[in-house]
Each structure stands twice: as C-alpha cells, then as structure tokens.
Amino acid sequence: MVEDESPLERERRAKVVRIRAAGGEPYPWSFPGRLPTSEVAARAKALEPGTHATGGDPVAVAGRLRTTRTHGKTSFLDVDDLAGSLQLFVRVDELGEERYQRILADTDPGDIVGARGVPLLTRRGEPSLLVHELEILAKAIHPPPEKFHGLQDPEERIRRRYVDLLASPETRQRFVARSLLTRELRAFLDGERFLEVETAALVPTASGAAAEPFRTHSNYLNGPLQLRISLELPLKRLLVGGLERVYEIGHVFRNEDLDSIHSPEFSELELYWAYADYTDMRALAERMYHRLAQRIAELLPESPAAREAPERFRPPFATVDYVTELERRSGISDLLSKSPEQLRALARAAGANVPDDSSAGKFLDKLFEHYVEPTLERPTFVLDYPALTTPLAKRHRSRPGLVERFELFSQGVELGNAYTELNDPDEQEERFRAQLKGRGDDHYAYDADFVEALRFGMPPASGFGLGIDRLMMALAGIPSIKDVILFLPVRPRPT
C-alpha cells in the first residue's frame, strides 16, 4: 500500500484484491488472437444497422478503457488501441446478470481490457463489438488524465511521456509518424545503394563538430572515454576501408542546453558518398526531402503543415551564397578581409555574446545567424562557406578562402549540412592544429587516428548530415524539439 494514495486509488487497489480473492487475475500473461479495433470496426460497418455478424468465429479486441455509459441492462464501453477506438456493446441478455454486474463493478476508466464477441452495427450506425466475454488485462491504479486536458505542464509531459501518450491520440500519432518517416528515410537511402552501418557511441576522442562532449571513464581500459558528438569521422574511416556509400542513423550527445531546437541527446543521419562532390549531394538532398515530404503528408493528413510539405519541398530549392548574402543583408563589405578583432566587434554589435578568444569563423557564423538565417523562409541551400568556419571541408576549387559546403535552411532553421570532404591528410592535420591554437569553445578536437586513416588514402567524397528531430519538425510544422523526442532530460521536481 502506498501511503499518499488518494481514496480513488485505494478503491482501485481494493478491486485488485477482490478480483484475486474470487479466483481471477487482474494482470494476466497474454490475450491471444486480438485484432486492431479498426479491422473490427470495418467488419461492423459492412452490416445492416441493428444487426450483428453470425456464423463466424468470435473476434477479439484489446485496449484501454476510456468511458463507460450504463443504461439499465445495457452498457457501452469505449476502448482505444493504436489503430483507433471501438464501442463495446455489453448487455445482460448476452452475459447474464452476475457477469454483467461484475464487469461494471470491476472495471474503471484507464484499465486495459480484452473483449471477445461479434461485430455489431447499432441502430444508429455505430460500429461495435457485441461482447460475449470481457476480462481485465491490467488494472490501472492511477486514473487517467482528463480526456480533453491531459498534461498541461510541458515538463510533466516530458517527464511522464507515457501519460502524455495515453492521454493524447495526437501525440501517439505524431510519434508513430516520426518512426515511419525514419523508415522511409532508410528505404530512400537503401534505394540509392547506400549501406547502413553502426559505429561506436563511446569514443576516445569526440570530434566532427564544435561541441562539448559528455565524458566518462572505462574501468576495462582504465582511461577516459567520451560520448560521440558526431557520426562523421568514423564513417569517413569506412570510406578509407573501401565502403563507398554508407550511412548511419544514431544518437549523438552534446553537453549543451535544451531549448526549442537543441537537445543534449538527439538522432542524427550522416551519409558519405565516395567519388561524389557537394553538387551531387545537393541533388540527392532535394530528392530525399521531397520524398519525405510526400510521406509525411500521408502520415499526418490532418496537419496543415504536413499536407503542404510536398509542395513546400518541391525541387529545385532556392540557393544563396554565404558571403554575398551576408554582406548584402548586413551592409558590411569585404568580410573576408576583416581581422578577428574586427569580426568580434561586428558580432557583438549584432547582439552576439561570444568570448574574446573565439575563432574568426565563430564570429562570422554569429553574424550570419543574426542577419541571414531569419530571412531563409523557403527551403534554401546556403553555398560556399568561408574556410575559417569549416575545418573538415575541401577548399573551393575556384574561389580562394572558401570551402565547398552547403547548409539547407527552412523557416530560419538549419536542416542539413554537407561538404565536399577534405581528404588531404597533411592539410587536415594543419587545420586541426590551427584550430587548437585558439582557446574558444568552438574548435574541433584533434583526432590523430583520423588523420592517420587519411594517410592510407580516402577517395574524393561528399558527406551530408541532418538531425532527424529537426527533419520531423520542419516537415510536420512542429515548433519545438521537445514534441518530437520521446524522452528528454528534465530537471528534478522541486522538493
């Protein structure tokens, strides 16, 4: 017995005791043979109003009991499963007085129940199951949240996502759509002859992005390890090893804040394509996003943003040049000739809070974030970044001081990042070491083993990375990353 239980919870717990005393089991091991409620409803709709199926075997459904409406010797129980809802038609004439009354006495909203019977279409045309048998499959001690209110506190919705899911069909539908969208992404890449791989989450050196890693210690190795912040460098090692088209969908971890577009743990896709460059990757990205947009429209037909996604993400996407657009929007000329001190002053004048020892690339990115990103409403490729911003990309073949890189933006949010990959080991080592001379928080960790791998020869290649969570947000019009990740870290409840 839990000391702080409410009277209602104590009453429900007493029902568990009573059911067991009568020889029942309120938490049985299984309920075989169940059908989705949608399938039973479809069978019922094929009947004439006021009739039930005859001549066939009984069917079974199971789900969460939402409401019970009793009218004398007849009761209507509404049950939900992942496929939808179904009305259970329970009456004395079918069950007998004792079984009928026991069902009403033992069940409560929130219980998981299983029922067997035959499809029925009521006189009013309501698809139903005429119940022959009903049993409790899991007695709910806590009552469910109110149907029309659910969990209102955003932190409680994250902390107790299971309650959010059981209270909100929309939440369930959204997370089912996210999983099926990821399946579609895999199908697309498999069709493009990419090979899905898995790489380690615990690494000696977390590199591939400018982010603070989570650190731990290995008892076996008697040394430090870090959780990966990117999938990039392990996948490029696979190009060295002869795997020419690879991708991974996995979790990465960054020791940063949780806000509307960032999470310390998130799902990332990275793919690498040998013998291709960033122009090839742009075309692939357009095809991929358009296919995913078509799929989200099928998965979430009631969402206006999802319905509009296929047209919104129809190729070709817009393009802008990083330096040209930043100079045009900011009114600042000759950006690439500015000293780090001048760029720092400009970034601070634009409202950026950046440490003095940040890199010149960091200051440029803060300026771009302020002046340009909010203007990128439609899907847009931003092309050809300053080399100062990107230590892992190949220098531009015709524009000194730039690298062959694009980022994809939509509605002011970055949705993907791609390079023509740097594969010169000496230049890569030089760029890593140049970054380490700075003392800001925006440098890439030096990965000596990756440089060693490049010395064996990595083919020309392009890579692309995107956050699965932001992908879902962009396609379905969801404003916060907190609504597309099932479980997130939250602060403890106040004591």
Second form
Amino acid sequence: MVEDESPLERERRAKVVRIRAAGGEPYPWSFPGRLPTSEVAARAKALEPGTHATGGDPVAVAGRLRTTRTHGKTSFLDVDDLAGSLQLFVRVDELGEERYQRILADTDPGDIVGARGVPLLTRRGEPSLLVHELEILAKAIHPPPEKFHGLQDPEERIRRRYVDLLASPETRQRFVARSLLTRELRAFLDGERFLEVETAALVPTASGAAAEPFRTHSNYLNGPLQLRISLELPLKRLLVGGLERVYEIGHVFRNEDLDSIHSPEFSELELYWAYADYTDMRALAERMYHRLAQRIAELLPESPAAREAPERFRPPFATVDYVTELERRSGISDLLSKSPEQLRALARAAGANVPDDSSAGKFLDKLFEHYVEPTLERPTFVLDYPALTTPLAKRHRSRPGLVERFELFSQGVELGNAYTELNDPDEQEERFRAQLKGRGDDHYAYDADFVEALRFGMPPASGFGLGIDRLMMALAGIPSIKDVILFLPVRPRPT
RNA sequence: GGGCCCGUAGCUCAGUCGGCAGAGCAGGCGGCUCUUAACCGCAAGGUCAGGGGUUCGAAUCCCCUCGGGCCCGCCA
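Given the form predicted alone above, I would also like to look at the protein as it appears in the form predicted together with the RNA.
Every chain and every other molecule in the complex is listed next, the one we just looked at coming first.
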C-alpha cells in the first residue's frame, strides 16, 4: 500500500514519523473547549483594526487547515469548520523560533488542527486568532483537492462524497440545509398532530406503486423478501388500527435507472389522515410547502432559487383538471370513452414507447406526460385522475370514471401525490384483480392482507406522498438529484 | 438498453498537423514580520484509464475493455 503512494503522501508520512520522534502525537484523543470560527470572528470584528484582545481567557478553534501563507517570521493559516472559516495569525514573537518553525514544518493543507489564542483584527480588517498554541489533531496523509477550484471531477464527487464535502463549503451547506429542511417538515407535521412511525423496509411483496422491486433472501424465514417500493399500504393498516394521523419518512427502493430526477434508493414522506379527504389534504399541502419554502430561504440565503421559493410556493397554488387540461393541450376529445387500443395508438403517436400489454391507465399517463407535464412550470395541482390510472384511490363522489386524487407539479416535475383513500374492501379487491389482468410491467402487486385489513374497517382518510429529494431540488433550485443525495449507488472501482 | 462526449502529475487544466510530457495549485529547499487564489528563486514530481493494432515514431489515428458525463427510452 505504501508503494502506491505519491511523493506528496510519502512526505506527509515522514512528517508523522517526525512528529512522533519529537514526542508528539499526530492523532490525539480530544481538543476541549473550542468555539465555532464564526464566534471567534465575531469577537475579532469588535476590535479596532491592528489590535488584539487583551485580558480575558484565551479562546480555541479547531478545523481543517485549508491554506498557509508564510511571510518569514509571520504566517497566516486559514482554518475551516462547519460554521465557516477563520484566519490564524501565527507569529514568531508569540511562539518562539523553535515552536514557530516546527508548526510550519509539521502542518500541511488538509490537516485537522486546533489552535488557542486571542481574537485579533488585522490592519486590513481580517478577523483572526493570534495563536499561542497550535496542535495537529489529525494528520492528513492524502492532500486535499486544489484550494481554489476544489474537486471538479463529477465521478469523484459522488464516489468520495467526503472529499466533495471537505473541499466545498457549498456542498456542506447544501446537505446541512437538507437536514434542517427535513427537521422543519417533521416540526410541521408534529404541529398538525401527526404521529411519526417506522414500518418495515423488508416485505414479502412490495406493493403500493408500480415499480420493479429489489429482491433479497431471509435466512430467518428461509425464503424470499423484497425491499419496499412505497410506504402506502403499511401506513393505511395503521389507520385501520386507530392511529388516525401517521407519517413516515424513509427510504424506498425501485430497481430502475438513475438519472437527474430518479434514484434507485430515495427518501419518501407519506402521511395518512383519518376523517379527512383530498381537499383537506390539498390545503395542508399548500401550507406545508409554503412553510418549507420560507425555511429554505433562511437556510440558503446565497441561492437565488431558495430566496424566491416563498413567493413561488405562496398559496393558493394554480390548479388544473386532469382530463380537461389533457384534452385542451392534446386536442383529443372524449378521452374517457376511448378504447385501450385507441389510447395506445394516441400514446404512440405522441412518441411514447410503451409495450402492447400496458394498461389503458398507462397510455393515459403517457399522454399526460407528453402534453401537459412540461407545461406545468409554476407549482400546480392536477386534480381528479381517471380511475384507470390509480388503483388505490377512492372513486370521485360526483364525477364517474374519475378518482379523487391530486398531484403537485413544479417545473414539469412531479413533487407529490395524494388521494382520498379507497376504503371499500370489495372495491379494493376488484381493483387489484383488474391490475393483474393488465399483465404489463406497470401493475400493482396484489396485497391480500391489505384487503383483509380493510375488511376490519378503515376510516375515511386522505393520504399524501412526496419525495424528499425532489422537494429539496424544487425548493433550492438544484437540477440534479445527484446533488441532494449523499451516497449514491456506484459501480465498484476497477482494480 | 441506444446515441454523443470525456478519462494527461495528489488536485485544476493545456498539449496544434503523429515528432523530447507541460503549466498553476499542493509538496521539498531558500528568501520575506499584516497576507488572504500572498509573492520571488531553485530543484523534484507521469502506467497520458487498461489492453491490442497502424506507424521509423502514438497522449494524439484505429479496435476492444473499464469508469464517468450529457441526451433519449423506463420507474416518481
């Protein structure tokens, strides 16, 4: 392994040896009492330029050394932590010749260091720490990416996200923002008296959506299991059980390709609300998106898209009717009276590559994707889908052939999906059976135990599902899902 | 799965018509007590993704393989 190292890495290993030989420890156990760099910078800014704090206790910062500027007997070292960055002012006058030279000789960009000293504002007005002591907290053997351009190679940014993170404050802030956005989402739902639950990711048969599952094997069961493709059916069982308002945030898995808006493993939120319908849910969704938009604007003030999010997601959102809008955009009339063969021909004419044995619902979806979705630029609710497309939603109370469903689109991308939930067990059983007859690749797996659960009585309810990754993309204006997921599936690196 | 493009030093990138493998950053040595992409000087650093072919000669042209990006197709 040592043979594979670059000259730079050999040089750094030599420093490790040298530090130990001098009685030092390049990987110490702790560094107590540090403050965020932002805190020390704030104290420094309160000083007159060219002065440092006098009296009072010394302060400490710790973080990754980014760069060193040496001017003979004075040096400037920039240290990054999660809060920001601070310049360390290192001077032979404070440290003595021997310690000063040793610090410069032993440290490299990329090292984790800790420094103690007093706040100082330079003559040029740069907040700094006048260093009394500096120690290496973790010696880096690999050099960090180039200090100005950072890590540019898109492959390396995904394979070694930690390097992307350590080299790029923007990447760090993006993922911090995502985490805090999810926290805000939980706070909102908790405030609405929803109960967070966790259901099984390993299931006998993945259902609740039309997608190819990952398949695995259980030694305990001595039989096959699948990874869930949706959270829907377990959560509705909890409504049967009386939990009334539940939500889950978790990963679902779909054995499909990765592209700029799809990942095989992604984060989903689903919530289920007893005694409410999809109109109630639409109002809740609007309030939720608006609150999250306000939060992202606070979290990413440098991002123009994030700053505009509160205005963009200000209720009420635009609405269009599914069938009306599809007929208007496509020029096709009487869509709901078309035969599956006619719909297939229309879908093919619109450029969709669909197998012959797909369901009529699939053909309709393809038409909608082609004619309507690209036009949905502003956040827009699409209302009342054909029943053919949606086997788990309740039939519309007044519009035959339709179900009570909405989806939210923004910039042509689907952000969320909600129904008034189907709770008639006999109708659910019939819809599952109709799915199986389609025999295409787009059916929902029959879940007999779920039908059994409905026979115990599920209260009228509405459910809503959305992808957390796409939520983050839409609010923060990030075009690729690869930039909002920390660790993506990657092929093994060739040896 | 199909098409197009990319892979050169640890990192960011040049490399023309096929003719000695280049720069900046980082690292080494020397200089510099308020710099901030610090600066100045010297020396060092390469499996040009991997394999094969054409050629007097290949980073450069051709073929194959691996990895990646974008677009299209598919799940959201």
